[in-house]
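We begin with a single chain expressed as structure tokens, specifically the form predicted on its own.
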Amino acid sequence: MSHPKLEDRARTFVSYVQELRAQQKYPYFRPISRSWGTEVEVAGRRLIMIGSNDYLGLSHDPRVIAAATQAMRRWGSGPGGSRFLCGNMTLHEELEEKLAAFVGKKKAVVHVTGFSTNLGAIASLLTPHDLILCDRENHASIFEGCKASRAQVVPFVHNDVGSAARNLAKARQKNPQGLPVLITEGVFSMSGDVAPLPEIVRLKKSHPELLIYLDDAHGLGVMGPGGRGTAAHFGVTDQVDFIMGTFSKALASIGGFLASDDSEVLEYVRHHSKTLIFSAAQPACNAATVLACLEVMEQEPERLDRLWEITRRARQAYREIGLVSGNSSSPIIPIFIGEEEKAFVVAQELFDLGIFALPAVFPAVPRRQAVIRTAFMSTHTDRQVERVLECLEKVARKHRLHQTDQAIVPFFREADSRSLAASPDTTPAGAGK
């Protein structure tokens, strides 16, 4: 049975995708047949991976794999139900305890994915009477959580605390009774920008009722002492009310959590987050993976040092090549391209040269401001890094990617070129949770 309306909605987009595939420009959903972490196999070819969020290279650590295997033997391959019913394991509760301690909070609640953590937690914590100050570049999962809460969403200019303060003051005049919450990412997934947390928490001086919700998906494991996150990096952990993190980046697994010093509020979230109650629990092997990663990080702090060594080297080399890569102070280094189809071409050329790096296009970034999003791992060898830089230099010359060739101000420069009238429905999608 055909559905003309659904077909009409899909046809234009599908035609565009089919055209890109026919021209061998479509870069997404590439089937990886094997992975070694820093390298992957696609269609029989081995490529250097610089598009992964596995920042510490722990997904292939033998100790981590052994812990996951042992957990699967003890608890099986799947949980058999939600945590609310029969899927809760001692492993989940041990993980919550370790995570809370790691980020400097009293309690944590684990969800099955990072996306579901934001969606379920924000929706359960807030009501239509409340208001949410939201950075315009926040992840799609945050905006979906805001939408589900039905609270008033007040966007502010990316990383602009002055904009947040003005919008908060105006919103409080109209809604003095509602609970105000400011939500930001610690490290933004596309630009690599780091949130100005010291300035953000100072908003509490004039608005003591303000709560701070930090999505630290890309900060956890890479920022701060021992990788304890962006709040620890700035020394403001005690002033951030909620710290959300994911396991699909530095912690080499899948899942997410919300941590806080308010145990009663988290107990409420545990019983009211629909994505926790109505989703199957995180499999034991994934929880065990995170616990093992936390142990390795504690035993080998040099792993984090190596990540930053490579990141600084790559960032400096990008500048020397003449690439426009912004002022990221995180392991995420975006290369500005501009037009989306040009980004597809550049990504394909890198692929042909043996480099796996993907373009970020609208809605992950503003229209006509596409980037190639790169991020290195602590396990990349010097030889691999050199090869990547050689290929980037070659592609930059061919496609005029040097700073002197650029006519558009990239979204990650000081000027915020995003439409300030954009609704949450048109905000960037961000990287996967």
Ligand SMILES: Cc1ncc(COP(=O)(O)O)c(C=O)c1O
The other form holds:
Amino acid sequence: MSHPKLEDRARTFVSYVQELRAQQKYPYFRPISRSWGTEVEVAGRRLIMIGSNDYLGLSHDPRVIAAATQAMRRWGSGPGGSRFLCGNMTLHEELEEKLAAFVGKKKAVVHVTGFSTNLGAIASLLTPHDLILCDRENHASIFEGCKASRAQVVPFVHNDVGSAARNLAKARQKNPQGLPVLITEGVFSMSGDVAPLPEIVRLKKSHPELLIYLDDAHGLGVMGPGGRGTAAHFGVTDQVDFIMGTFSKALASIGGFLASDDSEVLEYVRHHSKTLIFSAAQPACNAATVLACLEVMEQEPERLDRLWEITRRARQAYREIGLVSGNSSSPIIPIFIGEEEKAFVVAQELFDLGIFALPAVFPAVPRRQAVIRTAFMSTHTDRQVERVLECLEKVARKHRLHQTDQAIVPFFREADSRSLAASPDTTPAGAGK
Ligand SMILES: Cc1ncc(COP(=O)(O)O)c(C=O)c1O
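Having looked at the form predicted on its own, could you now put up the form predicted together with the named molecule?
Zooming out: every chain and molecule, the one shown earlier first.
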């Protein structure tokens, strides 16, 4: 029997979920019975997927599946332990070498997920004496890593380097000894915004001790030459100290890594990251998947071109329909809705029309700034894209999405971000993401 306090905690939330389900508005945990990549089957219906992070459509590539199957035959289905003990495979080491070369760093350390990479790496690199400058819209795994490190977290206004500089200067005055690290995503997972990395690395001029940690979960495979990521896109790889990536997006697998030119520091992380030492290793099939994806990406650069072609087409169509999509300059194109319940209704109507799209609500985005987060894949056909756009137009007209007032969309507005910089509000917005 559970404790009454726990029951109280759960009751209000669960009754809200039940109410949404009863009204056919609940959009999450939809059981997918089959996937073809760009299409999925739910309750016997086939829908076009525009919510996936499988940007290059590699999760169904026959070469990738063959590599994964072969690795499973050779190493088995599970690792049988953590990498520290008996789960370290030659495949992991090969993968680390290839990843480091791919992002332009000397070494890499693979973890079992991206979340556990951020959690384990940030917590092992930093101590309670240190300072972390954190973009307010950073991913939950970054905030969890910051919490676990017990370093002082100094959030700055999203993508606002001026805010970061001011907060850094103030924090350094109070704590001149602590190691300062700035953590940002390369491509932000909800807004699709790209971090102003050239400006960020310029902070090192006035603060040479500042380290830059880049979470490039959504930039990897998508940004830069050959999909080498956001640092490569801006040509600042040398000035970014740590590049973190996950395999759960364009690399069509599960796992994560931290790359750096400092081999000693990575060796230290390898022995101190609790999520690496005390968690089972990435299964062989997942490591082999990533290796195969890297090969396909090299052989078929046209996949990336196609992703950007579709993205440009969709972005232009969204503008013509009158949808509000903010400053996204990546394949993640959010559609601003506002009220959470309205986002649920819009997602349900799209679902009824055969489109699998997901609403992002608090805490993934600020309260009452819900979006439908859309992302196309390079394997979507023109016909699929046209069908999605037709459905979006229909739903947009019905819900007057074109009349969304840009003025009430602070999530997307530069000016609003700037004014926040002057306010004393330093609550990490992504803290609960
Ligand atoms: C920016 C960012 N970092 C880290 C993660 C965690 O990655 P994973 O799914 O591999 O745990 C995600 C995934 O949602 C993400 O979007």
